[in-house]
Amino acid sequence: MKKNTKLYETAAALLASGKGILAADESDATAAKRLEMVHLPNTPENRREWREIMLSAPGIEEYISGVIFYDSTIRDETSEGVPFADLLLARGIVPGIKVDLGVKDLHGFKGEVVTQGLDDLDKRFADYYEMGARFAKWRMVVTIDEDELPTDQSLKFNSLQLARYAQLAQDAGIVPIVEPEVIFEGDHSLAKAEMVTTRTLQILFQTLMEYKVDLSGLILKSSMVLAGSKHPEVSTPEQVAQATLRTFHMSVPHEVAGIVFLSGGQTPKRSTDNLNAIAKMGPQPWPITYSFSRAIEEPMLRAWGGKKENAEASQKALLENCKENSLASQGKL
């Protein structure tokens, strides 16, 4: 695939010293779950209003360098007509889209699922690209069992999907961010999170370049490395960090422009420890930063929590989020 410098460009926009990747791109049915935890009924103009005081926060440029759309959100304005995509550009914040469509079973293994999302994707892509979208995300769902899952067949399959989107939005002019989200739930030990990420990582990093993706133009957005949700023994920030770090040296190229986390079902404040203890940990190959999507959202929907009046109290839980998650992304919290 013929190089564009222009990706790397954008890739090292969005990963700056100092600043994360929002993920606002719930979709309209899972933002329900974030406006119910304020008591809000999931409608047009509250999910509209929340984006608008979220992304018109004075500020917010200075902690956030990328935002992630869903389809409708990217189609979405303010109050005064700004299409929320020039909103971002005007403070030099870089659009994002999310263009999977969520998971189906996979056939034949029971337990595991694959992504969809790639038909007409060059199109939509285009179509995007229009809208001031400069990087995409793509989700990958790796569900640990303790006697069987995941398979070698759900990972080749699943990285089979995630290069061929990855060629398409490099040939777009977009830059691919990777996300194989190893699944928090469930009862498996730090060990066995370490292995399936490991795993699960170098699957995809094999078959990406085995079909020529560009990896200086590609952001992986990975799991910490932890126990499950369920296991007896909870892992501190120190084994978080030290589990996570040994996994991208045995499986993250060089190459990649830059690693960004998920928080993945984490609470807000034990998603900023363990990315302050992984940036303590010094400096890596690449640089590492958050993709917090939950974890950002929260406090500053429970300061809202659907009033106007709440609005620059909400803005404020917003940036001091944001901050906190700044100084632990260069671990000096």
The other form holds:
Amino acid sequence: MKKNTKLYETAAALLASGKGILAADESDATAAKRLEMVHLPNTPENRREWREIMLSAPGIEEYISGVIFYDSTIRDETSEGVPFADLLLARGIVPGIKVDLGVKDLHGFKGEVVTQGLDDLDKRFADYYEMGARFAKWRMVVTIDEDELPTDQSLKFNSLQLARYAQLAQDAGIVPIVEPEVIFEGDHSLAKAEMVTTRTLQILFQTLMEYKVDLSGLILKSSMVLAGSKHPEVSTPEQVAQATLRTFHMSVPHEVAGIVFLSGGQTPKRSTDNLNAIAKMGPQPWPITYSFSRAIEEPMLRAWGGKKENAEASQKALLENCKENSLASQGKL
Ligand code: 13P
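Can you return the structure of this protein in the form predicted together with ligand 13P rather than the form predicted on its own?
Shown next: the complete complex, the earlier chain at its head.
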């Protein structure tokens, strides 16, 4: 296989020590939930203002190596007409793009879904590359339910979609982030979460290797392994760290460029504390850092409150939160 060193350079930049990735890739529909927190209607102007506050925060490049956009966001620009992607590039931050188109029910498998978005993906990658994107994200959804879910069929089918996406990304000179999200909502135990995440990652990496995806030019975005949100026991950071790292050692090949975490509905503090506990157990064969959305955005949204006069306070809150996550990614909290 021909090696694409550009992919490795991009992956290394994204995984630079002390930095992480901001997932600002809410669809326009999901953005409504964030803006609701600050009692703002979900208009293009409000979405733009919120994103501009984040992306223009002074010093953010110290902690953020890349930002994942949604289609409408990578096409958006500041109030002064600077495209968001150019704003990032000028500060040495790598623009990224979420390319999956959400999920649909998986025929014959109640409660399971398959991710959409492969049609014309080669053309979409070419357009996004032109706009400056050098990495991408595709999310697969894994639900734990009693003894039955997830099925191996669903894991295999979704892994195939991810493998095709990853091939097309690498052909386009774009680093694929593969994101199998094991959903935190639910009453499953920590042991069950560990079993399911291990199985998911084993099937995913087996499929990626079968289809000759270059693992050195690919990043895994994973859930942390923890008991479900409705389980009576709350997993401690030490338990989360041990279960998560055991899972990775059982399933993630060492060639993979790195691993980043989603926050998955944990509070910002819990996400940061768990990351810190994981990093403290390092070093590992892969760089490991954060790629949070809600756990990075919630504090800055609260400080903003949708009011122009709070923009600076909001940027300060964002910086403080990013700094904490940066320290946590190095196990220094
Ligand atoms: P959260 O950190 O809010 O889980 O979002 C990360 C993400 O990219 C989900 O696809």
